[in-house]
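There is one chain below, alone, in structure tokens, taken in the form predicted alone.
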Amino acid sequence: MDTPIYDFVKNYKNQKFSRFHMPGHKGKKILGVEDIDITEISGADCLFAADGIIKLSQENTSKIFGTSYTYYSTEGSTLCIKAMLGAVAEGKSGKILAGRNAHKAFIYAAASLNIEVDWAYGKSDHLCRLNITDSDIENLLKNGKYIAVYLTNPDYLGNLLDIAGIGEICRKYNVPLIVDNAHGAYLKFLKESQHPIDLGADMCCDSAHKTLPVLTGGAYLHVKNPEYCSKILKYLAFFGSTSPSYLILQSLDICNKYLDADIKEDIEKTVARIEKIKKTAKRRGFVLADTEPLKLTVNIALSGYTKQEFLKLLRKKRIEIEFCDNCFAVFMFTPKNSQKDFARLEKFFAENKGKAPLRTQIPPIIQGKKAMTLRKALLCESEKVKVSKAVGRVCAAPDCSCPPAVPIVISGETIEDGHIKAFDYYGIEEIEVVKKDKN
């Protein structure tokens, strides 16, 4: 496969031409990257009007995922959410049906273009992870009329929803259904692809920095139904940046010949590789969670280990991880982990062993009442205040353990007694509250 953005910037630098243009480094080297790192010049093409090496690079991505076409961020996923909103937001009134556990992103376009929401809480046992069932869905589309479902699949602790289930009565009711999948790139590329495009989601997007070989904050949004690309450009363009990184669009350049090569093999080692280590950990005791195939998510409470504990043991060894908090530490991996990384990872869980589950009770999610809107919420004039002060008290922004996670209290909710506990468990001490009127 053709790589146009990454051949032409290499023809660039190799002609050696004298630059009179930004960015200011001029080529020279500080990082060792600046020679590739270039703007928009003649023939470089424009990411928000692509007609160019852009345009090429993006069709290749749209054949590798099947898609109507497929956009690139080089704002990860937060812009591609804000696009997908604002698409299937025009010129329609009503609410958006969203998962509790949407990103912060989600919440501030939400905000930004009035669009009002409804939350499903399906079920939780902790802030970053939900579970909700195509009933679920079903059950809140009966008693409402809404412009889109919106969910987060997979959460942070890698569970994974009935997508293809969802999607179904999402059909039925004629929603078009819009899928952050931001830690999932990669489910495109099992022996039986698990990717939301696949199983009938009509936009969703990838963080492709997350899962695959592409710099941070190169992401992809991806249409399947096409009434939707005539939008997505203007909404691109109204939320993102007018300088898109070239380092970052040429690493989703060069990662479409990975993806059309080699990574199906690769994943499928991994996956493997990762099995065996999963056997270790429970033949040792540890109690994990059930996650998408590339995550490893240990349960640590339940196997005997504080938060400081288990991240001290971690770091004797060498190993950092993506997430932990008293509760879970959230292992991630891709095919370029090393031989060695796996080999340090299943010697940890060799050496370690699960002891007598710690006492925790995790305090329940409570369903927020709306107070006010999520746009005035946002823009109100706010202070921050001891959560123990904040009953009462109306939510300015929200704050979360990790995102995506589920909110304890949102923007425009009253927080009440029983979020106090929840405050307390997930160690959050002040938050953010709209200021009250001294008239």
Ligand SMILES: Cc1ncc(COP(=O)(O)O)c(C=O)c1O
Second form
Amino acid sequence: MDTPIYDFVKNYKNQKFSRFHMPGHKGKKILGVEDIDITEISGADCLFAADGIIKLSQENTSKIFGTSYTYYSTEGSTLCIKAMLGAVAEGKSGKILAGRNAHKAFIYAAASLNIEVDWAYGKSDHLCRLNITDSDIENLLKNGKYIAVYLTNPDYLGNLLDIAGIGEICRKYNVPLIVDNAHGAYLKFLKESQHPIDLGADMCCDSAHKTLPVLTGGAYLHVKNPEYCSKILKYLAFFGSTSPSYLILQSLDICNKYLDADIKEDIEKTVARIEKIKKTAKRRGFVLADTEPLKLTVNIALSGYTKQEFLKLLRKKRIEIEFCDNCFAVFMFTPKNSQKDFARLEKFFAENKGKAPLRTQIPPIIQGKKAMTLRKALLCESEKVKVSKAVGRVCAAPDCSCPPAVPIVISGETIEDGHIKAFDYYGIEEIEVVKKDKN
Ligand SMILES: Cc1ncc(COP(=O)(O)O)c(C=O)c1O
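Swap state to the form predicted together with the ligand from the form predicted alone:
Every component of the complex follows; first up is the chain already shown.
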């Protein structure tokens, strides 16, 4: 597979042009990558009006993922989520039905576009982990009129939903299905693809940088339903920077070569290696959650460990993980982990063991009571207050989240007594609320 963006930049660098253009470092090395960090010079194409090397590279990705078109983002899934919402809501009135565990990028996008949201709560044992079924979605679609269904899959802890089943329901009710697949770009390359586009989603975003060898910020916006193609570009440009990083674009471009060649085999080997580690962990008495194949999620509370104790043990062995709270510890893998990494982790589980479960009560998710629209709450004057003083006030900013993403209470909702327990559990001490006279 060719790499048009990478080749262009390499050529440009080798020709040693005098650079009377941005960026200001003029290719002089500071971090060591400046000579291949360029801007939209002649021949370098333009990200949101691509008709040259970027178009060719995006077409390569579209072929790999079997989409109508795949757009690049150098601003993560965050930008893709905004563009997907803009495209799906254009010219329509009505609400979006979204899984409650939506990332805050979704909340900001809905507020910017003045879209109201109804939440699907499903069943949950943790704020980051909702199980929403096709019948949950069908019940909600029967009783409401929605412009789209929006789900997060996989979620932050690695739980997978039945996207194929939910997709069928969405088609039955003629409602498009959008998936935040930030954590699941690699799902395409399992023995049997579990990628949302193959399972029936109309659009999805993948943070390529989370599970593929791509620089931070690199993401895909996949469109299956061609009806959205012309609209997507408009909203990418609406929300995106006019200075996309060519380092990230090159990394997305080069990644195509890997996706087209070796990745399937590498993923198969990695999944088998992780399975072996999971077996060791279980044999040693650790309680693991069901997850997608490239995550290992330990229920540390049921395994008898506090967060502090578990993290201290890991750090002693020089192991750093993606996420840990009082209940779950999440390990993320890719084929780029070395054999040494895998051996070190397996040894960690072999040298430690599960203990009597700790009694932690995960606070239940409380269904939000809407006091004002998302948009009004986010754009109102607000103030920070201690959570103990917040009962009865209206949440302004959704930054009261369990790390890193999922809000306990969402902008526009009234904070209730029951939320306080959740704030305590997730270590949140202050919250941004709407100023009293602005209600
Ligand atoms: C579920 C989910 N969606 C979206 C995002 C945003 O992705 P990005 O960092 O690529 O903008 C994240 C980031 O952590 C996430 O966890």
